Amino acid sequence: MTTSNVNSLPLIEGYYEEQIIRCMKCGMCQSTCPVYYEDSLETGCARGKLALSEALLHGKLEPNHKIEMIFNKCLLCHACAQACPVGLSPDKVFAAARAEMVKRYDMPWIKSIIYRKLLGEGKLSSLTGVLSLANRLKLFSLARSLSIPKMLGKSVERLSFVDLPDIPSRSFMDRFPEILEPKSKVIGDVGYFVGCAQNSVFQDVAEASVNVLLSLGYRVIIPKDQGCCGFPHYGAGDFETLKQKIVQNSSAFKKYKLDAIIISCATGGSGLKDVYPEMTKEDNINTLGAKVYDISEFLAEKHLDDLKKMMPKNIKEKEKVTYHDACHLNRLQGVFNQPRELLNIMPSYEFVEMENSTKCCGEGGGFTVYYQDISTSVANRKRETIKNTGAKVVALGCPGCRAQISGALKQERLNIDTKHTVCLLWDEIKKGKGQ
C-alpha cells in the first residue's frame, strides 16, 4: 500500500502507480532512449526515472527542483514504451510527475507566459500578424547577422535558428469561413482541428488539407471556438489548462455532426486521440463527437484509388523524397505506412527510405530549448541519415519535426526542402488540374 506524508505525490500514486512497480528494471528502454544514448546517464533513461518515482511515491525522497528538471529532461518521444517487454508507458508516468511539480513550483515565468497566455489563451493567433511583418522585413534575420539572439542567452540563440516559411499576415481561421463547401456533390462532413502551429505559422499545412479533402468532396468544417489541443500543456504538467481545452474542444466539434475530425499535426493528433481518452476515460466519439484520423492516415485509409486519379500526367523528372516519421505519428497513433502510400502514388516524386526513420528528431517542445545541446546532437543525427539520401524533399507531419529538421539543415546551408506530406499533395493534384 503506498505511503501517504506529506511528500507522497498523488498524480503519481492516482494515476499509474502500477507502472512504477511493474518495471522490471531490464534496462530494455536504455538502448532506445534519444538522451540516454547522448549523456549516458540512469537518470536519463526511463529505468531511472521509474526509479525515482518510486522512491518519491514511498517517501525515500523529497521532491525539490533538481528532480523536477531530471523528469522534465525527457523528448516524450514514447521510445522506452515501445520498447518496454512488459507494455509500460512510462513518458505518462513523467507527465504526471511534472504535474505533480507544477502543482508544487508552479511554471517559470516564460512558460507560463508561452503556455497558459500565448496558446493556453489562444494569443499565438492574434500575433500572427505581427510575425509575418517580422518575417517579411527579415527581422530575424538582420537579428541573426547582429548575433543579437546570442546575446540574449542561449535558449534565445538556438530558437534563432528556427527557420520559418513565409507567413499570411492573418491566422488562418480568421482567413477562412468556418463552413467550406466542395464544387462536387457532398460525400461527407469532416471537422478540420487546426492546431495552434497551423493556424498561426504553418498555414500552407493547414490549406492543404482543407484543399484536399474539399477535391474529394468533403464539406470542410472549421470551428471558430476551437483551442489549442492541450498536448503542450500536457508535456509541460499543467493538468488544469489541458482539461479547460478537452472542454472548450468538445463543445466546439460536438455542435456538428461529423463523420470524421482530420487533424495534420502529429503532436496535436496524439493529444486527441491519447491524452484525451487517458484524461476523459472515454473514447474520440464520446469526448469530441467523431473519430479523430490524422490527414495523411484518413486520406490513405479511405481515398488513396481517388487521389491516384488526381495525379498529374507525364511526368518525366523525379525528384527524390525521404520521410521522417514523427515520433508523435509512428509510435502514439500507429501512423506508418499511409504517408508512404502517399508519397508512392505522387508522380513528381522519388521515394527513398532514410535509415532510422523513426528515431526522433530532438524536438519535444520546451526540450529544445532546456537541453539544447542534447537536442542539437539528436538532430544533427538525423540531419546526416538525410543527407546520405541524396533526397531534395523531407517529408513529415509534424511542425515540430519540421522546425527542428529544418534549422539542423540550414546550420549546414543543405538545399533540403521539408514540408508536409499533404503538402506534397496538393501541389501534384493542382498540377493535375493543371494549375
Given for the second form:
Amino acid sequence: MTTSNVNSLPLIEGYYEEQIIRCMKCGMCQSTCPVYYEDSLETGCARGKLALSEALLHGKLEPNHKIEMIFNKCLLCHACAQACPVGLSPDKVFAAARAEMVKRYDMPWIKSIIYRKLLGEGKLSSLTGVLSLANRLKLFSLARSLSIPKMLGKSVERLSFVDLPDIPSRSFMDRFPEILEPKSKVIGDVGYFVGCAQNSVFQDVAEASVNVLLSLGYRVIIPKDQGCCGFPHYGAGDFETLKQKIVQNSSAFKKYKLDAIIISCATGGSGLKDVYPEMTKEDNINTLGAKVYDISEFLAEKHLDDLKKMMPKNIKEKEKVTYHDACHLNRLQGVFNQPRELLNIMPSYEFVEMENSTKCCGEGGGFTVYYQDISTSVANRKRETIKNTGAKVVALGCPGCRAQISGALKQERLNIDTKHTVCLLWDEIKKGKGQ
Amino acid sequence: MLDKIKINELIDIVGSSNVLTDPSELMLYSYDATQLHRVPDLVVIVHSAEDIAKIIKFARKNNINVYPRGSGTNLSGGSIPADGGIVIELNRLNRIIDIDIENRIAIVEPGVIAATLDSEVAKKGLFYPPDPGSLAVATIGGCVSEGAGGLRALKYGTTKDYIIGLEVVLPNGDIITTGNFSSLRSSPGFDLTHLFVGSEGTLGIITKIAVKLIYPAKTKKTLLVLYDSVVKAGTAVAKIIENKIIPSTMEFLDKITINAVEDFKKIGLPRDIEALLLIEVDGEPEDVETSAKILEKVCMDVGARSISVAKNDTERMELMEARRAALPVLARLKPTTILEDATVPRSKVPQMLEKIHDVQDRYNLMIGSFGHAGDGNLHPTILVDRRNKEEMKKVDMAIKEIFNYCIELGGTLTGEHGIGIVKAPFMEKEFKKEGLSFFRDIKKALDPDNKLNPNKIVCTKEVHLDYI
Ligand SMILES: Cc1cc2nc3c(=O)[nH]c(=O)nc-3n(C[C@H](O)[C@H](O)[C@H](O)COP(=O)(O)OP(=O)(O)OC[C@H]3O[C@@H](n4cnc5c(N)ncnc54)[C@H](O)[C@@H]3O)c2cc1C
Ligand code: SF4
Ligand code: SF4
Ligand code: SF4
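Could the form predicted in complex with the partner chain be shown next, to go alongside the form predicted on its own?
Below, the chain from earlier opens the complete complex, with every other chain and molecule after it.
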C-alpha cells in the first residue's frame, strides 16, 4: 500500500485531516443520523465515512466508485455534528471528500449538466432562459426519468420531482427591477438574494419576501448580476464553481451599501452564512458587504411588533399549521424559534408542533438520486408526523424540503399544503390590508 | 482467506445483501471506540438466532474466527476482529418482544438500543436503571456483554443486576435458554445467566434478553458541591455513605476537567477549585428532603467551599450539565482521547487521584479525571495526539503504572468498560495465575477451538492492533 494519495488529497488535509483524526469513534453520531436510522449500516453514519476518509488519507484504501457511493450516502443534514461530543462537522469532510472524487472521476454526466451547465454558467437572470430551454429539451424530464438510478438498476421516481410545478417562462429577476422603492418612508436598504430555486420554480417565495420587506418600508435591492449561492456545487464537491460563485456574488452585492442581505432559501442561507466564511476565512460583512439574515430570522428579530399591527382582525376560523425545520435553517443557521414566532402572530392559523420537527426530510440534493429508497422512507416518516398533527398547511423555509415534502404528501393524495413561512405571512398582510 | 465457494455458503444462509465483502465496507467494521482496528475478512448481518447458529457451525467447520458486534462503542477492543475472521453484525435483531407490566419484565433482542428500551419502558410507567454514557447508541446485547454501568450504578447497580434470563447461541451452535423469562425467581443449578453477562462475546452470542424493571423514584434532588482539595471531596464521599445515605448518583470531576468545562461551556465554576461532586438523591419526597439536608451538612462539615442545590427541574439539568459535559470538553482539548476505567475502593479515591496526578507530571501528559466517585470508578482520560509516537509510548507506560497501582489499592482493572483486548495483559495481575487459569478452563470448556471472539479477556496469542 502506498501513501501517495496524501499529496493528491489536498482538500482533506489540514482542517479536514484534523476533523478526521479527532473522531474518537464513539458512535454517538449514529443516534441522530437519519440515514443510519433507515438501514443501520456503518456506511450510513458519520463515524463510518470518517473512518473511510482516514483510510484514504493513510493510503489504506484507494478511491473507487464504491467509496464514492458511500460518500454520497449522506444528506449533509449536519445532525451528526450536533450529536458529536468532539464538536466535529463530519458533513463538511464528506463534502470535501466528494470534491476529491469529482476531481478524480469528474462528475456523472447528468449531474454535470444540471449543476455545471444550468446552475454554474452565468447569471441567475439568464437562467430561466436556460431552464425553459432545458424544459423544452426535456432535460428535466430526462432527469425526472432518472438516468442515474436506471444506471444503478433502479427505476423509482424521485420524490422531490413528483409535485414540482412547471417552470414559468420568465424568471423572478426578469419580472422585477433591480431596485424596488417602498410606498412609505424608507427605513433602510436591504439586498435580496434570490437563489435559483426561487428565481425559477418557487417565485412565490421571492415575491412574498420582497413584498413583506417593502411593506415594512425597506428599499429592496436585487442585484441583477447575482448568481447561485454555490451550495449545490459545494454539496456535489465542485469547489471550483463554488469559488466562482463566491466571487460573483461578492461583487454583485458589494456594489451597494446595504444594511442587511436577506435570503429566503434555507440552503442558500447556509451557503452564504456557513460555507462562504469557511472558504474565505472572513465574515459576510467582508465578503458580501453586509450581514446575511434568513427572512424569518430578520422579520421575527427586528419587526415582530410591526408585523403584528399588519395582521388581519376578527378572524373566526383558524386553520392548523405545522412547521418543518429544514436542516439548513435549524442546524446550520440556528434558526428555530423565529419562524414559530411569525406563525404564532398569524390570526388565521393555529400553530401545532409535529413530532421530530427537526428530523431531515430526506432530500439532500444528489442523495435522492443515489439512495432513492432511503430518501423516500425518510420522507414517509415525515409525512406521517405531519398527518398526525391534523394540520392543513406545513410551513417551512427551504425549497428542497418543500419539493420533497409536497411530493411525499401528493403521493398519498393528502390535501395538505406546503408553503414557505413568508408566503403565509404575506397572505395575512394582504388580508389585513384589504380590511 | 475466504474463497468464493465458502462465501457462497454464507450467502445461502443470510442472503447476498447481508454478506459484506467490499474492502471499503469491511474497513467500517474494523474498529470500536478504542479507535484501534483490524479489518475483518467478512461481515455477516444476521436476523435470527438460527442464522447465527448456522454461521457458527460454518465457521467451526472451516476453522474461522467469529466476532459478535453490537454498535461497536465498547472501550476495550472487544468487538475488533483482532485475529481475522467474520464479524457478526447483531443490530438487526432489534425487536422489543414484550414489556410485561404485571411482572415487571421486558424481553428484548440484543440489537435494541439501550435508550429505546429506556423510553419504551418509561412509557409504561416502569424504569430500567442502567444508563451508560453511550445509552443513545449502545445495544442492550453490548451492554449485557460488557456488564455496562452508568451514573446511577451506586444506588441501582449495573446491567449485571437486571438480567434475569438469556437465550444464547453456544460456540458449538446449540441454542440454550438460561435463567427465567417469566418470573424473578432464579432457576436452579449454576447461575448460567451470569456466566454470560460480562463475558464480552467470548462464551456465546446472546440472542434474547430478559431484564427486570423497577418503578421510577417519585422525586429527585441534585446538589453541586465544590472543594478546594481532592482529599476533602474523597472524605465527603466516604462520610455520606457512613451516614447511611445512598445517593442515586455521586459523580466527581477533577481540576483539569472543571477547567475544560469552563473553557467550553462557561457555566461559572471557579477555576481554582480542585474537585467537584455532583450528587443526586431520589425516592419518596420526604426521604429526599431529609437526605438532602444531611448531605448538605456532611459536605459542609468536611469543608466544602460551596454547595448549590437545584430548586427545580431546569436547575437540576443545569447542574447536571457539568458532569454531562466532562468527556465532550476533554475530547476537544487534544486530537486523541484515551478513556480509562480504573476502579478502587471508595476510600482510596484520593490516593488514586494523587497517583494519577503524579503520573501526569512525571510523563508530562495531560490527564483529566472524572467518574463515579460513589463506587470508586474513575475515568482518567489521557489527552494526546496519536500521531506523536513518542507521546504514545509514554501513554503506554502511564497506563501500566495507573493499573498496577489500582490493583495494589485493592481495586480492579475495569469498573464498567470490560477487559477486551486492551486490558487482557493485566488480567494475571488482578486474578493471579490460578484465577486466570480458571478463566482459561471455562473458555476452553465452552469454546474448545477458541473460535468465538478469541483473545479477548483471556489472551491466547499476541496480536498487534493499530489505528487506521
Ligand atoms: C462516549 C462513550 C461513553 C460510554 N459510557 C459508558 C458508561 O458510562 N458505562 C459503561 O459501562 N460503558 C460505557 N461506554 C462503553 C460502551 O458503550 C458499552 O460497553 C456498551 O455497552 C457497548 O455496547 P455496544 O452495543 O456498542 O457493544 P459492542 O462494542 O459492539 O460490543 C461490546 C462487546 O460485546 C460483545 N457483544 C456485543 N453484542 C453481543 C451479543 N449479542 N452477544 C454476545 N456478545 C456480544 C462484542 O463482541 C464485544 O466484545 C461508553 C462508550 C462511549 C463511546
Ligand atoms: S450529515 Fe446527516 S446524513 Fe450525513 S452522516 Fe451526518 S447525520 Fe448522517
Ligand atoms: S460522534 Fe463525532 S467523534 Fe463520535 S464517532 Fe461520530 S463523528 Fe466521531
Ligand atoms: S440553494 Fe437556494 S440559492 Fe442555492 S441553488 Fe438552491 S435554491 Fe438556489
